[in-house]
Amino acid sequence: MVNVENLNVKFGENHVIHDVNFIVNQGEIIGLFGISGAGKTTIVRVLTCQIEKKHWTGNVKVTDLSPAKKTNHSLILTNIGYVPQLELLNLYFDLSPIDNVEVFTSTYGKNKKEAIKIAKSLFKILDLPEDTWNKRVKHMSGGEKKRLSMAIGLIHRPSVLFLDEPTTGVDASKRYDILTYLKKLNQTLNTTMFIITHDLESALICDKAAILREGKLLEFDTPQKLISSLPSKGLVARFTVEHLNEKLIDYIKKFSAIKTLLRVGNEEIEVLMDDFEENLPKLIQYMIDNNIKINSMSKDFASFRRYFQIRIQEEEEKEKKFKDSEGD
Amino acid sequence: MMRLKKKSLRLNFEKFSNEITNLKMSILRIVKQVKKEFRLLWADKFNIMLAIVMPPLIIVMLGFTMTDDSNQMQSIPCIVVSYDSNTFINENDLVESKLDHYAIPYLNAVNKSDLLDLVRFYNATEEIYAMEQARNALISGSIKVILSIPVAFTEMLEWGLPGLIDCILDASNILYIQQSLNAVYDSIKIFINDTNLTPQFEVHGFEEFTIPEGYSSSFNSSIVMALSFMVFGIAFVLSILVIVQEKPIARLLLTPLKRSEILTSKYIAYMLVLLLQVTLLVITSLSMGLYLAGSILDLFIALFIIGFSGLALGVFISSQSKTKTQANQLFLAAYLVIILLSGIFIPIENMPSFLQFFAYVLPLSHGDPMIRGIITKGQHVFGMHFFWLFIISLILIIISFVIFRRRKYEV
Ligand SMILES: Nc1ncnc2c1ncn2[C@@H]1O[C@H](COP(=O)(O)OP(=O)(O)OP(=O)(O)O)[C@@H](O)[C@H]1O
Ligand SMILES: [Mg+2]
């Protein structure tokens, strides 16, 4: 559906994307994640023809048209949908989501009767109800309007979806049904979605999880097979840890099976080891006798967010070596 | 009681403390929440500038424009036609007499006077169709007053008689009438300065301008005044945001649609809007009772593309402005401008030369003149100036897809 093959963006001076490959087949969920700056928005720019010819290279593919050829676009932009962070740039506040919907399938010339018809059941499918489809669009919540942004990215049946931020700025609990509303369109259309996102929680429906940092692509592969990648499968022992400061988080790491610790909250740790169930209890006994005192402690399998926070304290740290080395 | 005192003075001071403290943190508050003020003011300092600079440059433009003074005026173009060498012939005694001697002096009174500027002089003995000539100069435009010597000019003065010369005016811009009378009687103090003679003048309305009997003149004028500037406003008005305020637009860019598509129906959709306000203006201004001595068409066809030049000229504004409030700025600045030098309130004839080339860029300018000449002179809409307003509203049009082409669009 979209296969990308070194590709390259520099902005002047300014290279921000390096050697990006991968390939998204149809169906797929694609999580892009990545810190601010990362790269996430100009690799999907590019795959949506809003970056210009000269300012990158590489074989891509989107819906097998490349957009490098400028009378690609056309096409490109009827295969697929956009679903922007901010519904400002995306509705019209002051028409209702039927007249949005007429406005957007005019563009696509595809006809009107059919489109409402497809629209209706998309607003059913995301429960906009329906006292709101010929209200101004203005009056509608900050969920609904979300909603009924998908709903419009939708209307020309796609086949690739891109969504810049679907979840942010939505409270927690909306945020699930967001993502529940995203994998039933996704299960019951069969579009290919892309989900720019710093919600390391929207892992949870993706089927491959990309992982970017200063325009480099990390990993790309299913969140559990990233995950299980970790030493031990990606086992963590979390601890309470009385007093917990940076001294003692050096004496801890100190223990020579401990491949990563992290401190995840004031007086929390969580360590990855190899070999986790013969090692946990050496690493206790091991506090213990440096009178180091536990609270509490449990066993867990890591979450995508802790998976990404230690592949990107990796990368930061392998970079750190690298120019310590440079500047011996 | 004494300790009661003190603890009551106590609790007073603290309390006046307090309310020190309170207020030196409220104008702490109040003066970083005005140095963030003067920060976005100066992040948008095209905005900013605008504002400040604009009224005191309309001042000195209005300073430019509205000098009265009689040697900055400029002459008031005329044609001289004497009948003066024609035979007179006196209904009393029947003699007949072809005295003439009086006429070239007035026509050298003319020619001294700074504010009549002698276009052409006709003798009316030996050229028949010197009236229907020089008529035909004051529709054109190119003169504004007819001074016409009678028969008897001599004869009368000879006798002792005040000579009566017939001043032709163009009455169908007020702004000139008062001029041309000062003209006129310039002419006629140089001559009694000349010849210790006493003339007299006796001032016409050209006939063909003139409203006829039924027709109200100060609606027609007033008419005439607004039609213009109303149309070209509101189509000016209506187009300002047509660009800056659709945030979707970025939107609209994901799907096959083109900028050049989105551009061109806004085009239509206005042209349309404008039609049917021309339309009803046309209506509204007939029924009401508009003297219009051209035809309905040609005032349809003026109105529309008077309209369509402010079109132009807002979508233009709206394409290369940032926010909205700088559209609306922009449009201010440009509408006062515009009506200031559009020659409606001030002859552009009397304004100094490189505010004159301004004012004939400007699209009222010829508006005014073509809308006056169509609905008081019966002229036709096509000419030079339907010709330019055309054209600075295709140059407008064009340079708008240009910006709006390269006008940068993120979702
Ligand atoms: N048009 C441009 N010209 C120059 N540099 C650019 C341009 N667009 C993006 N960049 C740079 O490219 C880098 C990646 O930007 P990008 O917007 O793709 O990041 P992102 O991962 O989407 O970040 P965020 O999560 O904050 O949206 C940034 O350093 C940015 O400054
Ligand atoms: Mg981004």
The other form holds:
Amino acid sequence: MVNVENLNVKFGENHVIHDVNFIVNQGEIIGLFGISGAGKTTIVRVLTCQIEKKHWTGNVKVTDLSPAKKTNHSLILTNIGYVPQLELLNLYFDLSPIDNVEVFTSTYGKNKKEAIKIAKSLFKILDLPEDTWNKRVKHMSGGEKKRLSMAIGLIHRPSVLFLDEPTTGVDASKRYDILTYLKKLNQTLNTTMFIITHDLESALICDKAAILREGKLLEFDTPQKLISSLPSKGLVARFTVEHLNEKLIDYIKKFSAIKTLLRVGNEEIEVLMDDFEENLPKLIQYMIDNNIKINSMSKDFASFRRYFQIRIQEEEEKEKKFKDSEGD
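Switch from the form predicted together with the partner chain to the form predicted alone and give that structure.
There are no partners or other molecules in what follows, just the one chain.
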């Protein structure tokens, strides 16, 4: 469906994407995760024919067509859909949802009657109230506008849908609803989806997660496999420590089995260790023996958010060591 081999992107002397490789199968949901400047949008711009071939090298296929050939661009663009971060970029707020569909279909040269039939089926999947279909979009709630924007991106039944920050601008309590609807669309239509986001909770619905930093693809795998690659397959001990400070943290880190210790709250830490079940009682005893007061302790598996934080931190430390060695 989407194949990227040795993708490099340069603008003059600025090398922004470095040797990126991944394969995406039909019907998969892919999360592109990274902070601003990680390279997410640049990769998507290559896949969607927005960057001239003179600026990139590599073997790239989107729906089995190469964006390197300008003659393929119209076919690729017919096969893909795009949902922007801001609904005002693909919706006319003074028109109704049905009117928006008609404008979209005229732009794409699609059959209006068939498009409205598809739109109504999508509206039902997305639980858009029928009494809103012929009212102005500006009167819809934020969540309804977001869902309408998704429907518009799918009217022409694309094989691949790109979604830019789909949970941005939605109340925190509604973010999971948006993700649930995306999964529902994916399972109903078998549409391949790329979610471009810094919202790490989106990994909950992703088949594969791509972690990017400074134009490099650090990881590409299922969120579950990435978490399982952590010490003891991602088991975490979470402690609430009275009067927690950096001095206490440094002291706890001296326990030899600890691989990663993260401060996750004012008095909370999370610890990853080798041989978790064997070493957890020893760590607790070590803390007690050193007058470190534990107010509570729990066990859990690391979240994708925690994995992402650890993986980026590892890369930053590696980079720092390299720079320090160069300075010696």
